[in-house]
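First, one chain by itself: the form predicted alone, in structure tokens.
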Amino acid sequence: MREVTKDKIAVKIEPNHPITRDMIGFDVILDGEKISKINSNLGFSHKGIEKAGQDRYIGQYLPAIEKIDYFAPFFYSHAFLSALERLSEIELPLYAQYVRVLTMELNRITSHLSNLGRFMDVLNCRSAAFHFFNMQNEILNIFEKISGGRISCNYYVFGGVKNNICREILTEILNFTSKFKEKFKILQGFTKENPVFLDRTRNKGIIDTQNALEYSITGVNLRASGLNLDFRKEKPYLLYDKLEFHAPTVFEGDCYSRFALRLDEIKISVELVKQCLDWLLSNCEEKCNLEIKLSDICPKAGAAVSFTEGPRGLIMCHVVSDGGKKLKRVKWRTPSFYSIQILEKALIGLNLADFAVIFDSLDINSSEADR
């Protein structure tokens, strides 16, 4: 800390400083306790991703590509994957869409699980941040008995998932659903009905439509803010054009809206989840994959991009292949590395004291956001 001017005072916000609990740092510029400029760090997670996927063969990219995001490892393995496909016009079977889906939208539930609790944790709600973990880590259980890993799974390949899912995990994940709706509102009133929480996050942090889509916010952010575009409607990818459910959106665009419409989200997440354990449990024994090895993936020449709803906004992906067992190019589009850049236009004119709330109301990940 040093003093700029006679009434200014800089601030270093460092890496993993509990406010943030991130690889990122911030330089803040106090008047008083009023927030006046703030400049984010970014490159401590620095993990070459994208050289990376040029470096290896496409079947030693594959494990990598979940630590971009490890809130969301499920989100990034089809992004890169979908584009391949598109790329080799390839068609997954029916059971591998379903699985996809229903394992991308129980990871959308963790995710959105892990940013809540670290929410509450942040407004000292402990009692309300160790339900959320709680719920969450019953669903890591879940992916633990679907492909032996809990964070990184590794569980899609080219052209399906590795293997089927068996009848008694299909039956676990449809009683977990049952049961949710009741835990649910038990969150809802450690949330909703408590004033301390609606007075650190109503009218905070606002982040209106123009602004929003002048730094190409997406995802809960975006919706949160008055416009819905939501890309498993926008641009449907595997059966998202088939399933019910709906996008919902809020017009105030402060905390409590982004809080609250991620709780939406999660509710939503579990009835797509039921729709599509319907239709596995009655088709356990399908084809899961169209047995391509991990040493033969050969996409065709050619570029492709892919668009896929994550839990932070839009992620896409672009490959570039020459013909070879190795990609010419790769390049990510990460949600995370917009919502930093509009957290200056969030925090200017508010205390200190409001940073880690409206931090984390954006569910800002450093991993995602460095290349």
Contents of the next structure:
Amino acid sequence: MREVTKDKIAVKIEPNHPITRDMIGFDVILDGEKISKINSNLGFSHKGIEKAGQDRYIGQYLPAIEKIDYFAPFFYSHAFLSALERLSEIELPLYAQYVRVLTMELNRITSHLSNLGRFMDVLNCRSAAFHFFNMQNEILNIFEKISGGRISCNYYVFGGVKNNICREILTEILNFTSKFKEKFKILQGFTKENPVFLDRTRNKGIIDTQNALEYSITGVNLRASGLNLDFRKEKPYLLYDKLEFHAPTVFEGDCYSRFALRLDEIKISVELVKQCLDWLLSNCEEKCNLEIKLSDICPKAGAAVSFTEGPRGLIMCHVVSDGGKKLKRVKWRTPSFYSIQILEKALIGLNLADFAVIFDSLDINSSEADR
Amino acid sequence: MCRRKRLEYRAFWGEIIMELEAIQAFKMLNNLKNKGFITLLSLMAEDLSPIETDISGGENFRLTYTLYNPVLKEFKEIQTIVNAEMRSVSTLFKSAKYDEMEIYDLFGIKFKNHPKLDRIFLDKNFVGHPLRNNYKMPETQTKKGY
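Given the form predicted alone above, produce the structure of the same protein in the form predicted in complex with its partner chain.
Starting with the chain above, the whole complex follows.
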């Protein structure tokens, strides 16, 4: 704040400001209407999730993991469990692999829909926002039937999934995918054919490939700036090397391309869900009996890493164990932590009015960044 | 430099893991950056001192750098063991700035030549570094000044 002179104004965008929504703060210095410097304040929702991993038994730690990112609970519990399963050299049964892919892709759809819906709210297109939220709500209802929880599901366990998905729920998911095409046309009308949306997002907050790589940006944000890096293909886990899909890439790197790619990713996720349903509906009676008590999980001594392509980017989980019931060290790599750093660079020289657009286009979740 | 109770590291994804001394590690990171490993995917610290002892600041930490080359599509991991002090790599990798601030906050490892080494998650008046093995949880540690 020392750089404030007669022409420059300091503005605080603190956690209770409507555009940040989550718990994150920014110190902005304005030169007229343009942003000349920006500093972020993290730590408002620091939960000490890495410390909790060392102090608790593994079974007690599992429900806490999902609180890192409340929009993507399935991805985080998979990232942690797959690191442990690799450490103990356990291979998942085929049924559990299909169910994990199915639920994770459904989760990716809800995460992208909520991001686009919240951005519509910022643009004051309230009716459009509720179309997105309604569609998200249909999938959350399915999650509730599968696991009993809408947002924190706690459905995965060490070596598989908690229980089978019955035929009724599977047909409900099939109905959702068959009706999807009509609904998707409406969503496209609100975004790609909406003059207000195009005006606010085109040619704003451009990030080039070199910068994105140096700032360690991954996921949709990187694919929007021209590099086709998808960790589902790069380091295949579960069944992703057997399933057919191709994540699209765009070269513009502006806000519009990031939002447009997120819409296209929803389409791809629905196709992946259809491929999983084909197998699951014919093998519905297969059972995965798991009689592992949560307190008895005891991985082998050593260290392991897992890579998971989350909705916001690459999720990495390092696990170090000495063979006991408690872990020695758990380290999380959360993608939003790195997106905040590039936000500080991308905003310089732009109007303060564009802050909300670029903040939403990078899909930053402060709860995830703070851990 | 004493190395107590080393755990066996498993390269599950086929990465090449190198263990180097602190000075050599910085040179190697510099070399790799020039060869095209421009992305630092993650930076992890780990306290190697035994949990039972109360010796102030175990002073024995392992740092793990995970690098990625987008052209060759290769991964590499570099490990060093340091004495609570290391040269900063924020000039080589821009994303390392926050990573090193986080490690300073939770472990108390000081990075030389860092542009702004400060606490990032915890309050500035917080006492101690919570992920060290010799840290003892106090009954209460309240934040003042609201």
